[in-house]
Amino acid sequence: MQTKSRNFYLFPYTFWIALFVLAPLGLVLFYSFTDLNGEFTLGNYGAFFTSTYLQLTLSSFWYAFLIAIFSLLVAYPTALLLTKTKHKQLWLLLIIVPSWINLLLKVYAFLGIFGTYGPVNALLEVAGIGPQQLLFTDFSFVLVSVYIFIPFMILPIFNALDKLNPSIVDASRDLGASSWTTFRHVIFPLTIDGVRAGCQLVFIPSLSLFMITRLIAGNQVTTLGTAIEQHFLVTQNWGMGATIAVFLIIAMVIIMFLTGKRGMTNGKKA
């Protein structure tokens, strides 16, 4: 009876996974072996390993790395400060709330902020620097991406810091360790799982960005996500777009496996 009951409750979950995860992945894999005429081909995979797409892949990983690193540099001190504040849950909520706003609205807001007649250029003009071309640059793309992904980096790091036993930190200082030594040898190593989770949540989605690259960076930044969008919506080469998506999915799975495996190893050692 228990086995039948367990299978009954498992059926909706299995149906959901099969319909909305496995079936789309199967379609992507199927289309990756088709050409413009819908016939079977391996040419898409051969084309992916040309210099053009390999450079595009390296560029995507580079920008994702920059976004993750800058997000971490901002998020970790912020999360550390939040754990020391009186109303930390309220402040954390205020940081998370902007992530509920539609992504497109936030991107269009930055178009106005960084525009020629926007407040940033107005401030630069008052400072005597003069208006600058802030949009359609690598800088604006990375900055907007970091702003959007910051909450996803802060939350896991905050949770890891909040669960940290303060007596361990106090013991380190009682033994004569400086604040920097305590952070480097005690706090950061004990919260590394939160850092890994945050980097996962930022790095992986950053690989497939396309709307921000179009609106904020223009044609100055091209990523794998941009290439997928172009092949599906512009050139109508679904086979090539699906092939890029397959390699992107493989890269995401490898990243998740490596970070997850390291986290498990550390947990066993602890």
Given for the second form:
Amino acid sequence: MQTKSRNFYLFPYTFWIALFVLAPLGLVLFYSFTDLNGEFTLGNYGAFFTSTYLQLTLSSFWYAFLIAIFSLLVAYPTALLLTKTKHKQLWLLLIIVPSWINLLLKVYAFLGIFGTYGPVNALLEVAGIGPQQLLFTDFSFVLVSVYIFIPFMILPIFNALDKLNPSIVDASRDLGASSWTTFRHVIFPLTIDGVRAGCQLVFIPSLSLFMITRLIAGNQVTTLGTAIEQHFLVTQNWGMGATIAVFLIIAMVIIMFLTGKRGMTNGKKA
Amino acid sequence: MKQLIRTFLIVLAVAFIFIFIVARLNASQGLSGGNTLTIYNWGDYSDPDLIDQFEEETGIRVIYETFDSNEAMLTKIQQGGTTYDLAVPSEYAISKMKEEELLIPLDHELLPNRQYLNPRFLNLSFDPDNAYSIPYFWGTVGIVYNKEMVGDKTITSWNDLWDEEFRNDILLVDGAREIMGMGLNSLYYSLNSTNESELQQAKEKLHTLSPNIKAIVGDEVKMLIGNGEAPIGVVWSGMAAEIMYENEDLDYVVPEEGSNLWFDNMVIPKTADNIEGAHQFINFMLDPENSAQNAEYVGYSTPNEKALELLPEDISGDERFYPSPELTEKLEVYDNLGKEVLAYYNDLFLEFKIELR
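Moving from the form predicted alone to the form predicted in complex with the partner chain:
What follows is the whole complex; the chain from before opens it.
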């Protein structure tokens, strides 16, 4: 009786997963085996392993890596600082508020800010450096992406730091560890789960960014996401788009697995 | 396993129920569909005042949705999720839509204002006797440049863009046919080439332009060139007209090697609900005064002869936007090259974009 009612409550969830997760995934897999005329082919997979797409995959990973690293470099100290402030919930809210604004609007704002006649270049000019080409460079691409992803990095790290028992830190200091040693050997290892979660939240979506590549990087940066979008909307080569998507999904699963809780660090801790 | 099969069957069953409900909903909307008209058009491609005026005159509520490439539009109409009553595709997309039977034939009786159209733009190869389409605007692909920023260099041809002076100066629109066409034209090939080696050469040639390319962008190119962010852009004529109106330093040229002559046409896709309303709208837009107002707002060239007479001389006499018949000779209309060749164009363009840096 009990299991029956449990099954019943499970139903909406299973149903949702099946209809909106499994079925689309199945479709993606199915399409990846079709050519332009909808006939079965393995050609898409062959095409993926040509230099063009491998290069594309490599550069996507490289940019996603840069974005994750820089987000982490900014987010960790910020989160650390946040836990030390008096009104931390308020500060946290202030950091999260910008993420309520539509992504596209924020990206458009950067078009103006980074423009040749924008405020950043005006500042550089006053500083005597002279105007620089900011838009349509990989620098601006990484910077804008980092800006957009920072809240996703801060939140999990903040939660991990907030849950950290302060007496452990005090104990470390009492036993003579410098603040750097305390951070390196106590605080950071104990919040590594937050860092992992943050990196997942940033790295994986970064692989498939596509709006920013066009607006900020002017297609000078192409990611897997751009290629998928192009194949579905422009080329109409759904098969190839689906094939790239399959590889993207595989990459995501591998990343989840590598950075997941079942990773080796967890074993060490136990 | 049994559970898995059962879940799967239930999912299928529910999916069918959804399809049924949607069909019923659509049917019931059809009864009241006379009140709305869903227009699927390019961004910023009709005067909003005219839409208001149309709503006032007919009592039909207009829903205006936009797309930014023919391909994106085609995909959406093929899927058929939305009941678009009117779309404005370019000529090669129309031949494709005709092939796939995505269009509803027009009732010419309901379009008396058709008489004002210039016969030069009627009965063209992509749609004989205009059975499915009515021309909306036409124009060219060319180069817009900032005279001040370019200096004493003159730009008259595609090949001028390869000049080393223009390092990191050029913005391109994100269109496979447009940019591949530019590559082909710069080699004096036809922009409808289906020859694989010619296309490869065109891609190689485009690749050598990479150092001069600042970015490949969408509609933002208007803002970027208008603000002087870059001195040179490869754009459609109407885009150029619009920003030249705002920035006097800009000039537009149709390259001498030849270029593309395109038509955007009003069609009624298979997804339409309000076919009568769509006809009303087409006829409304063909009215010379409305057509002139629209042409002045949008900046593209009108195929409406009567409207052209109503336009001020400085617009209608401008050879850059209403090119002489001699120049028009060198312009080519995009042919529908078929799925395979088109996919090849797109693949080459994508490769070009991936290898840009």
